[in-house]
Structures are given as C-alpha cells and as structure tokens.
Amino acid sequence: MLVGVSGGIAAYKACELVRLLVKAGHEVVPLVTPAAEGFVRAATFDALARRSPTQEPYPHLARADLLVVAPCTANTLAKLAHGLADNLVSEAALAHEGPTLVAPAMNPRMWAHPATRANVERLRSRGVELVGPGEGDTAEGEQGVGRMAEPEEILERCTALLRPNNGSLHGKRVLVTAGGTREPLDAVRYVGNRSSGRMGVALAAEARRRGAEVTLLGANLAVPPPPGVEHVDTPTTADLEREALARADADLVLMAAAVADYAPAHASLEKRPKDGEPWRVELRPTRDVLRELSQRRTNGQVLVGFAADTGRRGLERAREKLHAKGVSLIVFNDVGRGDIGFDAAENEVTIVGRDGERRVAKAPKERVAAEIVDEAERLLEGHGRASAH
C-alpha cells in the first residue's frame, strides 16, 4: 500500500495512520513530499512502516493494491485532479492502477472554494474515493469543514476498498435510484426539484465497492455515475417507474431519487408563448413507485425508501411512511437546511426501521451512504439466516 503525505499540519495524523495500517497487517510504503517534511521527517514514517528508506529505488512507482493520500492539501488535490506530477505523491497517482483514497485537509474557505469543489468532482468522476474532511476547529483557529478524517476512519475505508471482489454484497443485485424526476409542462419547461443525485450515486458506488451487481436509475443527475455500475437514464417519473418495475426482483432496492409526486395533467409538445395572461396548470398525482415496488416484494428483499422533508413533522411523516409503504427502512433527511440534503456534498439522516431509529451525524454523502448500506446489509443477513432455518 502506498501512503502519500502532503504538506499540512495534519501530517502528524498520518503517523498514526501508518502505525494502524502496519498493525492491521498491511505492507506500507510511505511517500513524503518535501512540504510534508517541514512538519514530520520522512524517517519517522519509514520507522513506523518498519522499512529501510533504501529498499526500493523508485518507491512511488511500486505496484500497490491501494494509494492513500493523507493529508491531501488543496494544492495536492488540484495536482491529482489535473494529472500534474512534480513530487512523489503526484507521480505515484499517475502511475497507480488500483483504487485511490484521499483524505482532504485544508482551511474551510479553501475547501468551500469553487475551484476545490470542481477538483473534487473531477476526482470522483474518475472513481477516486474521498474520506472526510470533518468539521471542527482548524489549526489556524477557524471553525468549519476542513479537518482531516481521523486515522481510524481512514483505516476503515482502506479496509473496505481492499475487500476482494467477493465482498459482503457479492452475488447480490442492487437497484439504486438517484436524482430528481422532471415532468414536462411544454417543450421547454418542467416541474421538478433540486435533487442532484449525489446521495444515490454515493449509494451505488458503495454497493459496487462491496461486490454487488448494481443498476443505477439516474434522473437528471448533476454528478457522473460511478464506474462499474449499469446506468439507465430515467428523466421522468414514468421512465423511472418503468425501469424500476422491470428490475423489481433485485435483492436490495435503494430508492434515493426525489420522484415527483405530481405531474401536469396536460403537457404541450410545443413551447407555450408568454402572452401576459395567467397560466393555470392542473397537477395530478403520479403513481407511487415505492408502493408499487413494495407490493411486488419477494421474500428476503430489502426495500429502502427515502423521505426528503422538513423539520420534526417531516420525521414524523417518515415514520408513518415506513408502515404505510410497507418498506424495510426509511431514510429521512431534512431538506429545509441549507448545509445538507439537496445540492450539498454532506448529509445528516435518520434511518427509521421497524426495530428502532439511528441518527447518522453530518458527514460527506459517501460516508452516510456506507452507514445506510450497513443497515440494509444487516437486514439482508437477517433474512438469509431466517430462510436457512
């Protein structure tokens, strides 16, 4: 395993990460940039990795099962996104052919900058995994999102990425819906919502990472689908319903898409010209795709619904939805908040089940996705044990 350390105060955390990885039985090759040596000497990492610094003449070009960059500064993130290669870490990233995990660490304003957000999306579109950053106090005394993930969390993600192809969902078929459907009003206008599809895409990536055969039904995605999954474009509720019902026998269904509850009763094939007069539109209920899937459930299938709602009353409606729709789990997220949910890279959810509820604290959607799939897996395993007796 290659562990790249770039130049930030969080480099001290990378020492603990290397120690944990070695303790877990991994062979670690530290790659320390000159800027990182301003904080922690390369000899420290070599000692923790139990390696001689002269073991390999080109350590950054060694074939490895995983490349981890922790901490990954804003500068290093940009280099990785654009394929620059001017130090051991960025050169290793270009030569590496396996999975890559980066743990960003930077000032909150740098993390929020549009250039950094674009670099993050570029890396994700290439299948690079991100862990963190977390929220809290930074070294310069500011508060916000930018802290490097804790070494234990990075170790956990390393373990997940190194699972063999026969991972925990190997042999399972998983159906995921993502994005927001749009219902045409005329040739150019539509009724829709602000869902970007990030949550559903993160769920599809997590299920694929665990070895599942994944189909993603994407409704107007603002982010690229993850590599290794079948992607079917489903822009309207009717499209999503048709494709979902055709795959209703999946082992696990994750209905993360924001499916329109109402659609225009009459849609024009031409653009309605603006004439200064009021435009009264009749909206009719769409078919309830989640309920349809519930009615077709087979023994052992786990069906997870999502409730994008607002406030405490929204959580109450999610609890009611669990029983009314006959699903296994409901994932509630409060879209009334601006820092999570629609259009945000992070989420905070409550997973509502028949045996209780679990709150997942605010975290990147990739992390939240892992927590949701963990809960779904637990139910799948329970069904498997029940059918075996």
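Numbering follows the first chain given and starts at 1. In this text the structure is predicted, and so the values were computed from the model without any measurement. In this text, rigid core is short for the largest set of C-alphas that superpose within 1.5 Å between two forms. First, how it differs from the form predicted together with ligand CTP.
- Relative to the superposed core, V360 undergoes a C-alpha shift smaller than 2 Å between the two forms.
- With the core held fixed between the two forms, E270 has its Cα displaced by under 2 Å.
- After superposition on the rigid core, the Cα of T76 moves by 2 Å or more between the two forms.
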Given for the second form:
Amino acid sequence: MLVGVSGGIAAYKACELVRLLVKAGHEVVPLVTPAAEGFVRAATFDALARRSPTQEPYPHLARADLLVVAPCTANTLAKLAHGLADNLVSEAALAHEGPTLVAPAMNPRMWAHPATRANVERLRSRGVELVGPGEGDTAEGEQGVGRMAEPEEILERCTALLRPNNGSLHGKRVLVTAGGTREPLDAVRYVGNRSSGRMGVALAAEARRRGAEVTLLGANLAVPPPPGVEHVDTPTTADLEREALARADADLVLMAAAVADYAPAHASLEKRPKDGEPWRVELRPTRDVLRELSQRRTNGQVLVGFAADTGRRGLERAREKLHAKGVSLIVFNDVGRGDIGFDAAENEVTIVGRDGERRVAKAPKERVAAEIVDEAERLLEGHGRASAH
Ligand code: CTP
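Can you switch from the form predicted alone and show the form predicted together with ligand CTP instead?
Every component of the complex follows; first up is the chain already shown.
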C-alpha cells in the first residue's frame, strides 16, 4: 500500500496511521512530499513502515493495492484533481491503478472555497474516496471543518477498500477463533495446549480473500494475524467466550481454537513459591463456547466446530459431536500424527456434515482452509435459498 504524506501539520498524525497499518499486517510504502518533510522527516515514516529508505529506486511507481493520501493538503488535492505530477505523491497518484483514499486536512475556509469544492467533486467523480475532514479546532486556532480524520478511522476505510466486493463472501460477517487458550495457575504459570493458531489464521485469511468482514479471536497465536481482519486478543477461555458471544450473530463461525476444556479452579494472582511439597491442582470444566453459540444460533448461521482427536475412534466421536453440539460441520483432524495438525504447516482433515463426509488429503493449511470455507459456503447458500421460499 502506498501512503502519501503531503505538507500539513497533520503529518504527525500520519505517523500513527502508518504504525496502525503496519500493525494490521499491511506492507506500507511511505511517500513524503518535500513540504511534508518540513513537518516530519521521511526517515520517520520509513522507520515506522520498517523499510530501509533505499529499498526501491521508484517507490512511487510500485504497483499497490491502495493509495492513501493523508494528510492531503488543499494544494495536493488540487494537483490530484487536475493530474499534475511534480512530486512523489502526485506522480504516484497519476501512475496508480487501484483504489485511492484521500484524507483532506486544511483550513476551514480553504475547504469551503468553491475551487476546493470543485476539486473534491472532480476526484469523487473519478471514484476517489474521501475520509473526513472533521469539524473542530484547527492548528491555527480556527473552528470549522478541515481537521484530518483520525488515524483509526482512516485505517478502517483502508480495510474496507481492500476487501474485495466481488468475493463470494462479500457482505457476510465471519467469526474465526484460532490458537490455544491458556488458563492461569498463578501469576506466571498456566495450563495450555500446543495449538499454534495456523489453521485458524489460514481460515481467517481465506474468508477475508473472499470478501467477508472477518473478526479473528486469537488465543496465543504463534503466527501473525492476516492483514485486513479485525484481530482481538483472547488469551483465556473466559476472554474467548466473552468476545465470541458478543459476536454470536455472525453469518459464519469457524471455531478452530483449541479451547481449554478444564481450567484451574483457583488461580493465584501472585507467583506460588516452591516449597518441596506436591502441588495439587483442581481443574474444573469450562463452559463450552461452541455449544453456547449453537444455543444462540440465529436463522441461517453456519457454525463449524473442530475436533482434535486421535485415530478411528476420534472420527466416530467427531460424528457424535456434530449432533451433540448442534453444529453444521465438524472438521476432524488426527492429532495423534506428528506430521499434521498441531503446530505443523500441513493438515489432513475429514469434514463431517449432516449429509456426508469429505476427506481432504494432506495439504498446506491454506489449501485445507479453502476446502473448509468451500463447504461452509455451500451451506450458507443452501440456507439462503431455504429462507427465500
Ligand atoms: N470448544 C469450545 N469450548 C470449549 C471446548 C471446546 O468452544 N470449552 C470447541 C472447540 O473450539 C472445537 C470444538 O469445541 O471447535 C471441539 O472441541 P474438543 O475439545 O475437540 O471437543 P469436546 O467437545 O471438548 O470433546 P472431547 O474433549 O471429549 O473430545
């Protein structure tokens, strides 16, 4: 993604925007105009984008999925509207072929001027999107509309623009849980499991690729969450339960997380000192989040559970779980094998449905994720047809 920074005091807010974009997993190429350098140096943006300044000879001509100009001054706005190309940002805008998002920032009288109004209209008619400006105090102490939108809002619009609107899951809300929960024993110790979160992260990425609005509840992920999805940290079962139930109305739920079945009955807030005596721990059953979700299930929701178990008996138990937990599909994977499943790059699963089963041969988790989402989509479509009658 290209982030153009033009010369206004709001350039300092663009630092936060770049930081948020990088944190959300985007690769950012900052383009800083000479006027913007008067406020914040290009090296600052390169550092925030984790790039070395000499990475590319023509960074402004890089093919990118999105161009964001923030802040966009009245001068830069006029240049973009008329196709001038006299610095990195205006040249990038002329060469860029994908979506463009502009975050204007200027004095309220400049924003209200008919020349600026006409430039805004011109840009809009070409499909350029604007975010802000908002109302408030400007740097020079005037009141009115001209403040650059907040970095969080710009990030949100970037995410929405990057979501394909022709994907098969466009308009659907997808909730994915990934990783393994850890239940505290004391301030430093926990009861946990070996799940890395790779399968769930691959599912979130796949749903996002298909245009869905994705929330990923991550429990101690060993891999970074994919770009373009909302990521909420849920290290314990209680966290995961709370956040999942808050989103119980999603169209599709993929419960890939290895949620603890038992948690210590008593967790100490301090570290338990060693005293040579045995430490007896009582584990109590946790609430089954999948079951809770299935009880709250709204019409048409597709709910997918995962069963990490061993051997033939494991598959039979997965079939039983489908009915016992009231879910649409259960994805069974054999964790007794070392080459697939937990913490491995590949997986081999059996997708158990109410009207049949499908084995997915050993493949990278990304491929397996695509097969699982295919099955879930088939059920979503089925529901859609059923409710249309
Ligand atoms: N799960 C859940 N909440 C729990 C435990 C599990 O939502 N407290 C979900 C998992 O995310 C997974 C599914 O339930 O999608 C299956 O979990 P698993 O532990 O394999 O099955 P259990 O029902 O706990 O049965 P068992 O441990 O006896 O196999």
